[in-house]
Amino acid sequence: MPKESDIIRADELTFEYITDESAAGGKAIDSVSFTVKRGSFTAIIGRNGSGKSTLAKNMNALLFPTGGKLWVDGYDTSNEEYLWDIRRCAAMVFQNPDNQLVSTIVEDDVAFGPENLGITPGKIRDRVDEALKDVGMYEFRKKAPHLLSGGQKQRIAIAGAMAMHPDCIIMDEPTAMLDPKGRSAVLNIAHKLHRRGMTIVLITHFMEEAATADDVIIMDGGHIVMKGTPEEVFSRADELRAINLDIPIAVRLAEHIRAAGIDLPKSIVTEDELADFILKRTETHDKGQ
């Protein structure tokens, strides 16, 4: 059973797709165990087909375990009696926002989730306005979603999740279809929500995004092959390359700097951390002259 500090806990979780009545489609998730702490920011990385999106759908009870157990906020996801409790706790944002935008007006779309939760109209109005302001889309509240850019649509999808006031938001590759500006906007929103105390689970294949998380889980072939802090995971660069995963640009640059004979802390995994180190080193050098 999960601890109170665990908002999500998996114990030997398995999910197997069935392609027809008699044939198994293979285990997309194969006996994985992990925890997501309340208020944490967890990134899940893996190649296409590694099982990370299937894992995300299990965390939102869109799919049910075919083996093992998964709890969300203490609720067993294999028990359909708890379906709406689970989804009230853990909201989902998909890779393609068009797959979850349901209305012809932005504010109506954001209101859809709270309406289904039975929230009173007055409170829904407050939640919709608050969520749209938080994602910088309030001025577009009367627009039609299909007229917006991909990044704007994704922010609307996030606002719809936020309006349900979940404890956790699971983002399944929300930046995969966006340009760099759109990716940055979505990641900034995720971190803003995290700073407020919300649990964020980010499924991504962008290593720079994962480097900003509290915890990182690496999946390959339906298994968890690595987990820990960004510093712990990305310090194992050779192991990541062995399963055809890249490493953050800052980690790659740090490798070259160390190879040149400059002592550099292993804890550096983001570009900001690397820039800060170089700046401080330069300042120290200048003062010594």
The other form holds:
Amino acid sequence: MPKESDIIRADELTFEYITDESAAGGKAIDSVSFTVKRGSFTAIIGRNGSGKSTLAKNMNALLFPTGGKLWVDGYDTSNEEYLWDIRRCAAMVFQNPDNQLVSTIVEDDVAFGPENLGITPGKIRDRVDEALKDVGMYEFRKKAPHLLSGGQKQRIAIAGAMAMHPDCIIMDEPTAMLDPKGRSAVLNIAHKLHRRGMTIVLITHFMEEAATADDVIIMDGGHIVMKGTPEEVFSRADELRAINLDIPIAVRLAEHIRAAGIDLPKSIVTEDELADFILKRTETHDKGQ
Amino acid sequence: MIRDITLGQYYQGTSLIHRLDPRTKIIATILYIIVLFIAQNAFGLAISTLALIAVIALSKVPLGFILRGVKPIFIIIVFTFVLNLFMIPGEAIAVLGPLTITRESLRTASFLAGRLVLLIFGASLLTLTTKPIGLTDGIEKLISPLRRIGVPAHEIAMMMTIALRFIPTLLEETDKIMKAQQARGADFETGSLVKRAKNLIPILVPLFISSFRIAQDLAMAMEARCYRGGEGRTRMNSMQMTRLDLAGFAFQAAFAAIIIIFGR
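Next, report the structure of the form predicted together with its partner chain; the form predicted alone has already been given.
Full complex below, order starting with the chain above.
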């Protein structure tokens, strides 16, 4: 089968939690359509209850669409026949670092996925070592997970996903329960894997994390309210404020500078970009004098 | 404090005993317990003691470490000893008020106590020299032939692994809940036993609920990682019997034979 250029494609995808037979729960996802390009870094942002986690679980066939279609690597997720192909192809990292590790030893935990796939022992060993080196946790391979920090546990969870050799990693708020140090470590790994060609879907409510993505999808109340590059999305700061989302600090600062009459390009969304711009401007300013 | 707890009571080491296959050690422990009850005379118990001492020496686990682990059980042994001492009729050798010690009772009580001590030492040596994960893998392999009669071997082993994995997580959870209750004025340290037990209810209820939530999260994470039961599953560390295990079995066989021939 030829590889599609879109690893994930949703067409009018709808998901409804049925809590009670008489009273149908509201639609957690309401006919959303989008694509995730192979090799891209896509951030999905939204407040609590915006449907972003439900969307993630649909991408891993942990939940099945109640309406519309979702394809992962060309497999229709509503077809149970492809369940295991989908789960291998789109590996998942969850929010709570404690509740997703299965084994009492780090390397055994990373081996859990490949073991389930029925891979031969020698090859599992290679994959585990490689995945642990990728996340920088190789020297912790014999440790018990409960002795590690939250950020370290989350890195083990990423290694566990990597060891399944997926085409895409879906991270469902992986940094929500971490301290700043753990957060940046996890994000750095996500970006490192992306640079090596891995498709990353990062679900988050931190705007700063989204600013470094290739594509941003903003969700609210089960709908996609905006999608595009970070520049496109964050240039519509007023609309973001209208749905109570934070604006990245660099964008806010840029707004103030712009208000002061300095012409600042709209494409600046990260702190690094802003710092570069200011530095360059002061240099040319110095030369001009 | 809670982060320091050890899982099971594994003593890190690389001795001959540590390197034995978990299956060999599990079989040896069961065999040892059976043989202890076959042994009927002093010679039999003496040989059993010697064998155990030899294995402890080989395992290089410090005696103090073993003793610490079995301390709580000694009360039960003392209790059994005393009970047997006064309960068996026969030729009286000492009278303490209404209680009589007989020759038969002394013999039975000492033998029973001796057996129990050896049994506990033997069993704890198994957990001291085998990692919990090795134990569960070993048990899974040993009971897997019973799958044909419907014993869910893989599921039992997986349950044990998860239980071991989540003991520290649940302890942390308990700690969190207790602190939250204490912050709101709960008192777990004073009062009568009944009152203190009652105070535990507000801890147990949220703990129960949160363990269900953890179970749900974990089940989802396991499914996401393609878990679908033991069928078609491979293992990274496949256990392998070595010549060392062969030696272990030879030692066991010799020991059992000696006891069966001379120890009864």
